[in-house]
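Given next, in structure tokens, is a single chain: the form predicted alone.
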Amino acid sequence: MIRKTLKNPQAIVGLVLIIAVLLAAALAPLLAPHAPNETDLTKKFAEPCADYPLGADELGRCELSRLLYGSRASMSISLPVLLIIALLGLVLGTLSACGGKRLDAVLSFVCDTFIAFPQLVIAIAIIGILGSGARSVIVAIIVAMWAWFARMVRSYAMLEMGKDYVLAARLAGCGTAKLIFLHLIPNVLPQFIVYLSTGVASSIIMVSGFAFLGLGLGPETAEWGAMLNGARGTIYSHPEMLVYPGACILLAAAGFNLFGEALRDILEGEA
């Protein structure tokens, strides 16, 4: 499969997007010119040059610097985010699917019920419930999104039961922990990676969508949706402050996007 993956263009321009992004946040310390919220209001909206490389905002912030720092909050957040909703639905979907009927049938009204409602609506809700900051963008995100992780592994998982190896490990006398963690967690792995990888493309644009709104991080904070937000007066007379966070969003979710099709591709192929 990793063969196939470096052969496959799509793959290695995802892959590529993806190393640039997760690069840019863990070594932004080392490439930004400047402190993010560093402001000199003699460089207001200052052009680039070698100093500000991408010019500087209208508080005199360099724009590159936040744009660097932004990729570290958009990921310090939507990568955790992520991994918890993996678990989460790795653990429910496959215990809906092998720990009978009337757990199966509780555990899919409850995810029918999340699923019914916009994942925007539920986020909003619990923002509004719990206010702004980075803590409440974590759990509005994780309440919104894990219903559809945990539909989606049931799925897998269902296939799996039907296999020949499940009927053996239930001869075996293999107890539900065992049968989930030793077996269909592994098989049903491979294809949740890649719906994984699409979540990842849904939570920065979620978590960038928050702070558009001036519902999650402060327009004081280097995130590329709270830059979208502070930049949005100066649409008509600087549209570049708007266009350097929007890029910066595009190109991190089609990469996450580009990767994950890539290798359903893949699977698809290989099945």
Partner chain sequence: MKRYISHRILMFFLVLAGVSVLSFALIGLFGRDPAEIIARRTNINASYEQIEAVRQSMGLDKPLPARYAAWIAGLFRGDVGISIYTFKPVMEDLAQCFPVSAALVGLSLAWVIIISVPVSLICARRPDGAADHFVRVASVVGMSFPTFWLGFLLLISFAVKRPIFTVLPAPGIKGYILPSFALSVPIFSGFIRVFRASLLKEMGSEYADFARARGLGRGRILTHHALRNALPPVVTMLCQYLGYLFAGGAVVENVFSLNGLGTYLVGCVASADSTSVATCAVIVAAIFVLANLAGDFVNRLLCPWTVRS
Second form
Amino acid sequence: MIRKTLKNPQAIVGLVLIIAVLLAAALAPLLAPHAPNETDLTKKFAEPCADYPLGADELGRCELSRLLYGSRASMSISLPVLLIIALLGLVLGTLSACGGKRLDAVLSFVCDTFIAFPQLVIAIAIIGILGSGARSVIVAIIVAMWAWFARMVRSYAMLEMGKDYVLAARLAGCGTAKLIFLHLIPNVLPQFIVYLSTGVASSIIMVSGFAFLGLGLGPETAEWGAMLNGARGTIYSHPEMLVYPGACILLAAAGFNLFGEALRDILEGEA
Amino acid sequence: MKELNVKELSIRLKDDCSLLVDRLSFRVGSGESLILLGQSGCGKSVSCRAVMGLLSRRFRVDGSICFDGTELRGLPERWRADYYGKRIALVPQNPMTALNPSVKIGKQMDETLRLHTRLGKAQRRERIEKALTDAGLADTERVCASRPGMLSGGMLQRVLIAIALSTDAELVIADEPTTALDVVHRNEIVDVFARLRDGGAALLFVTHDFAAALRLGGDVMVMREGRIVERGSTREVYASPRHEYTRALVRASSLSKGASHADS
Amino acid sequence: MKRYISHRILMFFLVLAGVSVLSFALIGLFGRDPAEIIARRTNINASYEQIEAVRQSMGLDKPLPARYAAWIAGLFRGDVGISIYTFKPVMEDLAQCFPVSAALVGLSLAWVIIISVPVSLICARRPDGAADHFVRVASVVGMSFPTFWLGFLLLISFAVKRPIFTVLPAPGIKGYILPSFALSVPIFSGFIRVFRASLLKEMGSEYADFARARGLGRGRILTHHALRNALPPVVTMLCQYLGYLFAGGAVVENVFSLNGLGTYLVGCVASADSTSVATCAVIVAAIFVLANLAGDFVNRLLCPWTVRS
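What about the form predicted in complex with its partner chain, after the form predicted alone?
Once more the chain from above appears, this time first in line as the rest of the complex follows.
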């Protein structure tokens, strides 16, 4: 399966983009020619030059440096979010599928409620409760997205539970906990990785969407969504300042989506 | 005389080059029947699909499949409808899944006729009713108005035969048409095929059931792992099988001999 | 069947109750004092007494459960009171912003159908052809588009560079064309992927094979046989988006300066306005759940045999 993935050009393009974004995030201080919030009003809307490869914004901050640091903001939120959601989803989803009817009914109801609830309200309220900052954005996105993951894991686990091998394991005297960890999770995992990869993509878009609305991360933060919001005032005079940050969001999200969808194609081709 | 002439037909899987059918040759002409006998997985169905031009690009097909002087292998898309469904009809293996579950049976039968004939609506209707009656379905009105999920496997199998009958196909390829049926229905269905052959069609009948083969009669080829191990007239092969594998098949079928010969 | 329907109806009301409780709880935990927000609006240096006076006049001094009960009672009367955010009756606000969202969502879904159905059919007609390969990659990229950025790109190309549309919303349907398109791009991209896969699954089924054996061409099998059977997963998805988009369009509304439900919700949450938030949330959730139910129902009509098996 890994070999098949490495032969798939779409997966490769996705992986390259993912690695590029991760590298940009990790090495931002080394790669960036300036500090992200270093203002120089004489350089206001400077043309691209050797010192400012992509020019400067309305406060004379280096656009490229801010974009590089933006990947840091985006990754430092999206990756922990997905890690926690993955664990939460796996545990709650499998619990719901194997933990008896009553538990399943309660968990399904809570999931349904959270899925029907407008995500934006959850996010704003939680950011309001916890105050601004990356940590509250992380919590907000987890609370907004966990139910989708739990439901997805549950439906796959239910599908697996109906298969003969689960019955065979039960007949052989396999306990519920053992069943979950030895049989269920390994079998749900491939599909789950697909969801995770595409989930990182939606989380990247969500983070920048919140920042764009001024939620969680302040307008001065070097974050792609916040940069878009900052540049909207100059849509007539300097539209290019609106293009760069969005292109970064698109590339980062596309990397994870391309990889995830290629993986899905491979998985479904094998089934 | 119209005949299907298959020469040196070999089928491989492109992925791993495994040989599914090895240099299969046979011919079957109008008013004749040829039985292809073998276990599941021996290459019978894939041979049928090759003749029908249904194999996907994952398979590599070599040799020649000739019907009435026309090479069917690599037949261009625009000629397909002149042969398949019109002069060559398939009766597929699994009646429960061979028809679109969301379209009424009458409509699916009519669709075939409209494609292949220039008959008017009333004439087509008449043909469909006659074909269904010939295939042994009495309540044609109800059958036409039903969706596939509402009929039993035996009835659906008859519908599939009726589709083959309705276009007066010159060659009928039946891929295990009796597998899904119990013994009584099986004999009735085999008799429908015998009538079809006696009416002048060429019949290629694929089965794993020696009893059905005996009831139909004509010639038989025994296939194993993609190769023909024995051929001859059905009765001769049954009475004195030469190949060890054929003997095993005969022994297996004679266990249920009592049931299959009770009414023949 | 009867049990199934009663179960779904019961779940519908349970989910609505859950949503309303959740919205009150979230706003209750919010930590901002709505009375203070109101008082500071008229007087930035409002004194403690002034704030308390507002609290009493708005009934904000009562505990949260009492306010919840009052809101429920108001909901059944059809009058849930005044919004702290706008100082107008909540129902009046909703009457203003709901049509905006409905137009946005409706037009987006229209784009989705107009674009994804023919494109998916073209892909499924010749799988692995040049068009199919292009669409498969393009659709993944399309799924990755942040809608608000796409909105800006559309504004830059069609309002700034070529003034076909205006940056500020134009009256009538014209003002909705760009925002609805921006909103629909990631959705129809996802749609094409699901629809294409579903169509190809049907084209690989035994009945499609037998239709080929009957002499039918791929095109006819696709439109007359596979299309209908391939619809259920797509219908389910469409209905899910129908519910999701009502509140999920806030960012796009923001880009195009539209005052829809999403924008209103953001403002209400920021004002710690529990009654408006709960009212909006319940409406959005009701649309979401009802749309999913409708999808289920349509699928049962489209493919009744799936119920049998």
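Here the rigid core means the biggest group of C-alpha atoms that line up within 1.5 Å when the two forms are laid on top of each other. Because the structure is a prediction, the values reported are computed rather than measured. Residue numbers count along the first chain shown, from 1.
K.L.:
Once the two forms are fit on the core, has Ser197 moved its CA by at least 2 Å between the two forms?
P.N.:
No, the C-alpha position differs by under 2 Å between the two forms.
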